[in-house]
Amino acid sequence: MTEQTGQTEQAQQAQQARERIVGWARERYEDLSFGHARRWCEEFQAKAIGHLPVYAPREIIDAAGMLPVGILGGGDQLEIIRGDAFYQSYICHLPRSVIELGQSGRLDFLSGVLFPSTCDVIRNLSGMWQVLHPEVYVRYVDLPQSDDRAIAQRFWEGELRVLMRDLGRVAGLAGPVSDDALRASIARYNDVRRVINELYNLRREMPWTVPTEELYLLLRAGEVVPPELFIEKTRAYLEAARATPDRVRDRVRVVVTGAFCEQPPLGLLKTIERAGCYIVDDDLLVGNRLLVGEVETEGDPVAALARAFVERARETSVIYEGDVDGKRTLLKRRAEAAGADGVVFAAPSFCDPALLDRPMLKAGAEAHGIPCIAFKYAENSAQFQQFREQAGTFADAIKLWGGQ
């Protein structure tokens, strides 16, 4: 066997491994009945706790011996029938499909659901869930919203300790989740954040090698599997991706922002990239990397989690920011860090946090000479031609005139 033949075979094996991992992730993304999560619960005689976007302390769920399950709606795979009866027409699509998932029995394996303080719609959804599912634990998780860090940290520590007590009871433990179990879980999720950062770094450096479609499918799979399995699969994907680099195409580099809660359909992400853009930064599923850097595993683990959130949470529209100038320069900093040529504001229709922030973010980006476009979607959008034309025209304009 020649050296070249050996290299070709290795590349083929790496490509096959990569396709298997992406296929594994796609299965979990398309599994609206959560069959894999159900089987995990049955195999380990354990329970699962659901959580809505944007952020929930999954470390505490994991430390209680339960499986954190991200509830991200039904996307474009679910026909909404019963869900429409619960919400007005001027409300975003996510709560409708979450209600549909619940009313159709797809979420009946969950022993509890956490509803973070993302917006008023999620707040109302938490109350609705208590009425519709009185047999499960429901908690509206108030995220700290204060520019006084000391007050915010004390408040968030209190919320986390309530969760440790309550989830310990749901899991059938003799008492609250132990500090030792929480430290071990923090270490696991430090590894999760580390491998996600590695995935994002590789896409930023070589976006032709890591299509956003594949990155996103991996992240979605990570919402419904144990952290150890996600780490294993993502590391294997990274190894295979480095061994199978694609050819560089003539595309512009863009930041996609506004998609932190209701997720865009997979077809929209594919359309943006096929229209002539490389997505090199985004806020998709931002909750799994909201804490920047590693959380300390020494000392009081609750204080460490609270301190990490208050001092090093990634900037997003669902968390209070007292520094208006910081908001105006946010996209400039993100674009510079990612080497991006422009910004795509892609937000769900009727998403208050995203759409209220967009004028300030857009004005700040344009003041620094960064080209921007904006459009709205719903998680079940099925027609992408208008997005393709808009993104394609945007990419061509940047190639011709840059930021002018």
Contents of the next structure:
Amino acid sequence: MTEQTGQTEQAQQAQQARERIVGWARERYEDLSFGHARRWCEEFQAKAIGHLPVYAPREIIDAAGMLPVGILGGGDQLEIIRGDAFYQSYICHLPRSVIELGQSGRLDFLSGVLFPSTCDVIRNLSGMWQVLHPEVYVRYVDLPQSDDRAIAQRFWEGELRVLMRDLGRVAGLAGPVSDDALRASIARYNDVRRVINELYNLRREMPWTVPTEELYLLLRAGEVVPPELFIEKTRAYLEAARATPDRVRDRVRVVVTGAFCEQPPLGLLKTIERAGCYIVDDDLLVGNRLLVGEVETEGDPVAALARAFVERARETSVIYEGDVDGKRTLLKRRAEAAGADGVVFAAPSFCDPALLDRPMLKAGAEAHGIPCIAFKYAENSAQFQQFREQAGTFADAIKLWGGQ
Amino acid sequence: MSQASKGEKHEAAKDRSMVLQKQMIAEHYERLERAPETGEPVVYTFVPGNLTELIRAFGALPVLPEINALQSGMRGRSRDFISEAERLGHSEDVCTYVKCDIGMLKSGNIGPTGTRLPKPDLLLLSYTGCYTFMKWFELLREEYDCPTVFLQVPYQGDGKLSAEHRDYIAQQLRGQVIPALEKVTGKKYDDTIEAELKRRLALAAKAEDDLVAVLQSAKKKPSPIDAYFGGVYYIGPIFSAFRGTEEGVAYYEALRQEVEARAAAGKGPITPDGPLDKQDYRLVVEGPPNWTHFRQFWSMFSDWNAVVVASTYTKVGGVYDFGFRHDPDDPLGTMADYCGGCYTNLNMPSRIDMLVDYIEQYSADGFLINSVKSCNSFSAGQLLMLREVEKRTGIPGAFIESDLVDPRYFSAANIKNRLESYLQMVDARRAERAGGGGGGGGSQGAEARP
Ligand code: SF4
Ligand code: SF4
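Having looked at the form predicted on its own, could you now put up the form predicted together with the partner chain?
Every component of the complex follows; first up is the chain already shown.
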């Protein structure tokens, strides 16, 4: 065998490995009945706890020996039969598909659901879940918003301790989740964040190597599988991706923002890239990397987890921004860090956090000379023509005039 | 809240409370207009979780942007303000109060009484019961060169304010809000200010007693008040700048006397179309009213001799009818309790309980939800509330949709039809009962749904 043939074979194997992993992730993404998560629970005689976007402390669920399951709506494949009867037309799509998942029994394997303080829709959904599913544990998780760090830290530590107590009970432990178990879980999630960062770094450096579609499918799988499995698959993907770079295309580089809760259909992400925009940073599923950097694994784990949130949470629309310049410069900083040429505001229709933030963020970006476009989607949007045209024109404008 | 547009021809001459309210408001806005000269500090804040006693104890004046927005709606100005904000890039999907406020600001910041509103010296972002509040003041702070102080009021996700959450609010009051007020007013929170705060909290409690007596008078038949359309006037002073003030106390004393006199005489409230002594329907209402067509909306009810006997909207700035009163002996704790207990800070099961309780306590014939497009805090989940309340009371409900201050979302014909068919259904149900048919089941309410 010649050296060249050997290389070709290696590349072919890497390509097959990549396709296998992406296929594995896609299966989990498309499975609206959470079959894999169910089977995992059966196999390990374990329970599962769901959580809505954006951020939930998955470490505590994991430390209780339960499976954290991100509930991100029904996407474009779920037929809404019951969900629409719960919501007026002017409310975003995510809660109706979540209700649909619940009412159709697709979430009946969950022993509890956490509703983080993302917006009033998710907040109110927590109470609706209490009414509709009285048999499961429901907690509204009020994230710390105070910009006084000491006060916020105390509050959040208290909330985390409540979760440790409650989830210990739900899991059938003799008492609250132990500090040791939490430390071990923090270490696992540090690894999760590390591989996600690697994934983002690689895409930023070589976006032709990591199409957003693939990155996204992996992240989605990560929402429904145990952390160890996600880490294993992502590491394997990274290796395979590095070995199989696609050819470099003439595309501009963009940051996609506003898509942190209700998720855009996969087709929309593909459309943006195919229309000529490499996505080099985004806030899709941002909860999985909201904590920036390592969470300490020594000392009081609750204090460590709380500190990481209070001191180093990524800036998002769902957390109060105490620094007025923070908001004005956010997209400049993100665009610079990602080496992006422009910003795509992609927000779900009727999404208060994304749409109320948009004028401020957009003004901030434009004040720094960063070109922007904005559009709205629903998780079940099926027509991408308009997005394709907008993104294509945007890419052409940047190429021609640098967006000026 | 001004009563200028409401039934003046019927009431102005005899109701002292209305005269008082009008005076109070006019004086307050004049004082605000003069604030740049008098040097009185101005604090912008929100209705739910407002800390009026504390602001005033420091000698500052509160401005409530929501009140300005609703007033703009009532005065027919909101359409232009909203268009202006949308032209500036604000999404058509978000709360119209915010857009109305921003549009007003961009159009010269002339307040509801025609006077110019002063710039804030402090934005007191009391984050109570509504996500939009956070963004609203993040947006306003882009326009003003002034500090913002943030107060997070945890949501009652478990149906109560836990001791830890209460403590968290009190810590922020002590550690952040009070220092911010000290800085802006140049006054220290010393014994004198605390004594003033306590005095004001006692005044608040007094007015709260009278307000509750007024609201609960609707248990009588006929009800001497309309607890929704009339109710929004009654809550005006206490939900805005006048809780914990002498004027506020005087207003509620006068109002209570008038209402008690009406009750004693077996009279109903005055509506835009005259006295409503003959009351054929007693209704409970959930959700805010529409402000752009307020009188027309009210008339749709009074035309049918329907009176609202209890409403949840009149609890957004504080829930007093289940026993809470401001307690001067525990200033920070009581402010925490107050903030935590505002209606939109209550979880869905508590809100359902409240509606069921009202329907029973006030012997209502029916209930209606006015679902406003603007407000996810109120509206998300109301269709489930409808079903649950129907299930628990056996009384069908009606569901209508409109908006707060965006006239584009008020479809008069549609709402009128819905309301009329609903009231006809209440009649049919009564007839059925009288005939021994039994009634029950909420499913008939479907025809009144969207
Ligand atoms: S999409 Fe936006 S409005 Fe809807 S639930 Fe998510 S954050 Fe809330
Ligand atoms: S969303 Fe609702 S509660 Fe919040 S500001 Fe708008 S109208 Fe008020």
